[in-house]
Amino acid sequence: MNWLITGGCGFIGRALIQALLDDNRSNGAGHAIRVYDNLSVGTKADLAGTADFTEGTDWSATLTLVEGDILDADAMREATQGADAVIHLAANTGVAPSVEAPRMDCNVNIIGTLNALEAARANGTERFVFASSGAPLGVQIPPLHEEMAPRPASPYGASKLAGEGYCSAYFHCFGVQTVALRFGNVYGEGSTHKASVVAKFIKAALDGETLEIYGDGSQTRDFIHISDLVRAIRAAAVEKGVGGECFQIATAAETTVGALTDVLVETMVEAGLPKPSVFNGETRTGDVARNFSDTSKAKRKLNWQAEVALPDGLRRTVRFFQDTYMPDRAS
């Protein structure tokens, strides 16, 4: 296949990479990789750091990256001629900046996706897969599942329920092959840019910090290990049958915020790192007070299910951290 990913050089689209050379190594699947990135967030470091790559827009070569925004619906659409799947990565992600920001939020997240999902009707590529959220839903009763009626609490939200609607419209339209994906709280290794709970707290205490819960601690989240949550991504970039499709995707376990941050410290303990201060902050305007999520239809139709336990992914991400993490207070 020819991957098209917007927001390659992130987090995720890193560990989506690595699967996809992994699997070249290993079977001679034949993949090829086109990153489409403004460098805003991930570098170019960071992706000669997961490979080697060119620049252009060549499908001969394993790995390449066209350095555009998807604000430039032009560059967009010619980046993606000749993808047989886009995986659209790239956005303006977390409840605090769309809050701050609100328009900026609006037009990356939703003029941003209109133009990815353009680009792939006009190419007639046969996959569209949207990076989604469980920020949508909102102020639910959890477990989050797909027939809930959106509540979005945040800017956040409501620009990903938007792009949800430009998918599902897209696909009843134009007939393109459009999968949503609503992700849990993502963490794993990789994650040093990352603004969320996990990479923030190891960082902070590898710099020698405090590390600050918003509000009680008793906010509940359903924490997602990169490995599982790229495995969903390569389901519903081939699986047939589940186009125009919305799924959650996380491990359909309710963790609070206080108790992550205890096996966090805890595990940072084991790894030989000194314990680090905790303390409780103001609560976070747009915050839900808790989410997790019904993964069954994930299951059912994508045969698809999380595998990574919390203790086990912090221990590898902690690790990771741990090799490659250059604190402040040594630079």
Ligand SMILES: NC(=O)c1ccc[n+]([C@@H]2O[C@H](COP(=O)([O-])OP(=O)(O)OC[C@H]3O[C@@H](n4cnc5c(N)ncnc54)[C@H](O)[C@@H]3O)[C@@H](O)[C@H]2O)c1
Given for the second form:
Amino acid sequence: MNWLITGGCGFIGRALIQALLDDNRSNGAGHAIRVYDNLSVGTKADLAGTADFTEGTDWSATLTLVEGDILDADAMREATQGADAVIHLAANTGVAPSVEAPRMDCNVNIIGTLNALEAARANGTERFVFASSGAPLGVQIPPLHEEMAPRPASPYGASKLAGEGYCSAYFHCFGVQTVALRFGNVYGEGSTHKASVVAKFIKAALDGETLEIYGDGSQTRDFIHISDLVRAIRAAAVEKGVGGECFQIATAAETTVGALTDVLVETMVEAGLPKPSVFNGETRTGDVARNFSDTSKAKRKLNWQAEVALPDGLRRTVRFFQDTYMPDRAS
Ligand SMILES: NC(=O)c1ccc[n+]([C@@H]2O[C@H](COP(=O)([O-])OP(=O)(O)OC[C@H]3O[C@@H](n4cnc5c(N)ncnc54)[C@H](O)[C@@H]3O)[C@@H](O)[C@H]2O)c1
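Given the form predicted on its own, state the structure of the form predicted in complex with the named molecule.
Next comes the full complex, and the chain you just saw is listed first.
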């Protein structure tokens, strides 16, 4: 199978590539992967850390990189030639930058997604997997599920919702089998550059800094380990009969940030790190109080559910950060 992965040099893209290459090695699956990335966040060195790659568009090579922007419609169309599936991960990935620069977020996440869909349509690509998030749903009473009316509370939520809308339209008008996945809070190995709570807290602890919980820590989130997320993307890329649909992809477990911090601190101490101090700071404007997902639709139609328990996933993540972020302090 030929995979075109936009944003493939990033956290989720590299984990997906790693899983596909593992599959090639263990059972000769024959995946060919082409990454399309403008290298604004992920780098060539990051990609090379996953596997050797060549630059260009040769599907007979296992892993190739095309340096390009999703805002360049012609380059996107060219890069998509011969792909069986497009996994569209490239995006403005954060709420905060979208609040700072809504027009930039709109361009990258809406026009960029439209370009990726157009490229798939022009090349007759069968399957298109879109990385969405809980943000299109906005402020809701959880569990979040696919039947809720979206009420985005940030430009990022609005632009991801527009991406979901175009995915639906491209299925109904043009037959592109689009699948939008609303990821929960993804954590795990390979996330050293991320600013999400798990990555931020481990880096702070390794730097000898205090961990700041926004508010009293009673806000809840649904933390999904990267390996579970990668299995969901792969299921969405191949499962039959799911075109034009949207899925909540998380663990269905509601965890307070306070409880997450307790487990994480315990994990770091077990791994031989000095116990970091923790304090409760100001509540952040716009933070939702509760967030977790009902993932029963993904179980039913993608035959997928999360498997990695939080303490296990955190152990793996802490070990990775020890080895890569500050190797001299690895235990
Ligand atoms: N990580 C999470 O917790 C999370 C949660 C919900 C949704 N998502 C979504 O998943 C996707 C991947 O997230 P990630 O955590 O791997 O992010 P990341 O920042 O690690 O990777 C994104 C990659 O996209 C590339 N990129 C950015 N803008 C581009 C552009 N205009 N053209 C081409 N390439 C571009 C970057 O260089 C980077 O390599 C994003 O769409 C994000 O919104 C992530």
